[in-house]
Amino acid sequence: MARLLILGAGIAGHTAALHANRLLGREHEVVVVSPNSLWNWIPSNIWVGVGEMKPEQVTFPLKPVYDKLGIQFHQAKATTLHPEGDSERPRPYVTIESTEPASIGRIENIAYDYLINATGPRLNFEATKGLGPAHNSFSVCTATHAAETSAALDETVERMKKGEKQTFLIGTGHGSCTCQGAAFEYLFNVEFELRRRGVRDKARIVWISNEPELGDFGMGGMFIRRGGYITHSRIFTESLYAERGVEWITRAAVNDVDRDAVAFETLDGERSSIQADFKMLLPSFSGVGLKSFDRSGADITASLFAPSGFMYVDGDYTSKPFDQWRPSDWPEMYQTPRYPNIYAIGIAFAPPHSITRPTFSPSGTPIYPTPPRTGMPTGVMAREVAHAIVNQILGRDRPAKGASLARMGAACIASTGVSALKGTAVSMIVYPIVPDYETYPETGRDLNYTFGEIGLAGHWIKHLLHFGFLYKAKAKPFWTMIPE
């Protein structure tokens, strides 16, 4: 009997667990470790943040699902990784610390034959002074954060109804932040909600981002065909901001958030600030802080994890100029070079380089997005890694498909307002995610499979996907028919 241990139960870890368990059956063990008792469909947190949904509509308890499927579940956080075992334990193992209320702090060691690191990110609010729900800004990174943000939005709207003008600042709260898409969605849902509540005229709405230009989204932007012309996503995005009356600040690294204002540095070195009453700024991400030790007890963390805390996998991490990176440098199987039975997927793996060109201010501050590694691509890599491990456990001689972001497309529906008849969403498809200028020298992507459109149909698709993915995550009948 082999044991597959999965650290994390977000989109990456949960998807891998469902597929591996389905393929392995009860003859082998699938064990999941997560500090959270609830599964969260994170893309819908933005709707919680404007009061259109409650936290219980975007979450559900994990344990009943795993009990039904025969998956072992530990509500705990992984603290140390021992890929060679030690003198007392010959098998590789992970040390975990319980986060379950009845046993908080209890330490346990779990042996494994195969390991998937799907721990996701640590929300690194402290990287920016004053950032985060514990200080001077709001977040939609978790369902709880989003509910707090919704309550604050309600209070702000009440002040506006009494005649007060309010400034909303929404975007990224650090020069190396990723997930611009989530902030983009929240921005336009707030704008739509203010119109719906009749107070839009009392609001100044400003977007702030580390992107080089609107529409970059950490992917270097994209080209699409519109009206017979090839148009950059910057034009498409700027027109939407102008249409909705939203101001924007790009090429900016937020460095201080206080009660009434936000200070930032721009790429040209200028330091400035903006007064803001309501601030929703996303943090930078880092790894969760796993430590690793070899059989003798020596610390080998630096050989398995990048300085960011994300795990090295089968990509090319050679230091070289941005223009010398190639699509083939991106990982295929998310397998660690030193220990072939360890994989890292989703946000947990270290990207070999940025997709957007790295840029630095005169003072050396990095101001550019790090690569997005969420949503559909995460689900696909989780499925393919699960299949690869299952094939090894069952002794099947089948070639692994791989899931390189340089050979994978992605579909994204970005909500820009919730309403059955007046809602809108931006529907986007991009192929490949990492631009390939060797194959597509003019645009980096195949324009036959790359497009963007906004409208009511996108809103309905987004809404249906919410229910579809919750259904899939609960492993209900025929869940495998819903694609990643």
Given for the second form:
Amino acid sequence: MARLLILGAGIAGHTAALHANRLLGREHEVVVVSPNSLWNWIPSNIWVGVGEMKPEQVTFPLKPVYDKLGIQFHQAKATTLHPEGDSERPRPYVTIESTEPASIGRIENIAYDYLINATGPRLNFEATKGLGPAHNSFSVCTATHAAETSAALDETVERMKKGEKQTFLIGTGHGSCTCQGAAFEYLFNVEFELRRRGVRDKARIVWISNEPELGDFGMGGMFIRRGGYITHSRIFTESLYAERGVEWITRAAVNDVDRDAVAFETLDGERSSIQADFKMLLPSFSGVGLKSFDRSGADITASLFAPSGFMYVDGDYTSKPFDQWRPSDWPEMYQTPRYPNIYAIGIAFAPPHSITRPTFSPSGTPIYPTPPRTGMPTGVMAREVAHAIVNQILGRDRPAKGASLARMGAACIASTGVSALKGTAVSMIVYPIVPDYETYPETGRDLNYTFGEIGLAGHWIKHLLHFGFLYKAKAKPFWTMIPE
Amino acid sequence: MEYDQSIKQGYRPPLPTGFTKAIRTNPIWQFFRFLVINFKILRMVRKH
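Coords for the form predicted in complex with the partner chain, given the form predicted alone:
Complete assembly follows, chain above in first position.
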């Protein structure tokens, strides 16, 4: 009997657990360790953040689902990884610390045959002074954060109804942020809500981002065919901002969030500040800080994890200029080179480099997005890694399919307002996610598959995805029919 | 220094016409687009 241990139960870890459990049956063990008792459909957090949904509508308890499926679940956080075991324990194992209220702090060792690191990010609010719900800004990264943000939005609207003018600053709170799409969605949902609540005329809304241009989204933007032209996403994104009366600041690294103002540095070296009453700024991400030790007890963390805390996998991490980056640099199987029975998926794997060209201010501050690796690509890599591990456990001689971001497309439905008949969303499809200028020399992507459009249909699709993925995550009948 | 010039570029982005804005929320047209976008997504998913 083999044991697959999965660290993390977000979109990556949970998807891998469902597929592995389905394929392995009861003869083998699937064990999931997650510090959270709830599963969260994170793409809908933005709707919690504007009061259109409650946290209970975007989360559900994991344990009943795992009990139903026969998956072992530990509500705990992994603290150390021992891929060679130690002098007393010959098998590799992970040390976990319980986060369950009844046994909080209890330490336990779990041995494994195969390990998937799907721990996701640590929300690195500390990297920016004054950033985060504990200080001077709001977040929609978790359902709890989003609910707090919604309450603050309600208070701000009440002040506006009394005649006060308010400035909203929404975007990224650090020069190395990713997930611009989530902030983009929140921006336009706030703008839509303010119009719906009749106070839009009292609001100045400003977007701030580390993107080189609007429409970059951490993937270097995209080109689409439209109106007889091949046009960059910047044009359409700027058009939406102008149409909705939203100002923008790009190429900016926020470095200090005060109670009433936000200071930032731009790529040209200028240091500025902007007064803001309501601030929703995303943090940068880092790894969760898992330490690793070899059999002798020596610290081998640096050989398994990048300085950012994300895990090295089968990508090409050689330092080289932007023009020499190749699609083949990107990992296929998400397998660590040193320990082939360890995989890292979702945000937990270290990308070999950014997708957007890296840029630095004159003082050396990096100001560019790190690659997005959430949502659909995460689900696909989780499924493929689960298949690869199952094939090894069952001794099947099947070639691994792989899930390189340079050979995979992604669909992103970005909400720009919630309403059954007046809502809209931007529907974006890119193929491949990492531009491939060897195969598609002009734009880096296949224009037959790359697409963008705004409209009510996108809102319907976003709503459909919300219910579809919650249904799938609960492993209800025929859940495998819903693609990642 | 107070940041007072958030739109630094010297041109105005293209704006949608009234017709374009109207069809974005026209239920009949959008139902058709719903089918088209879903088809495009499924086609892309099958490509992997």
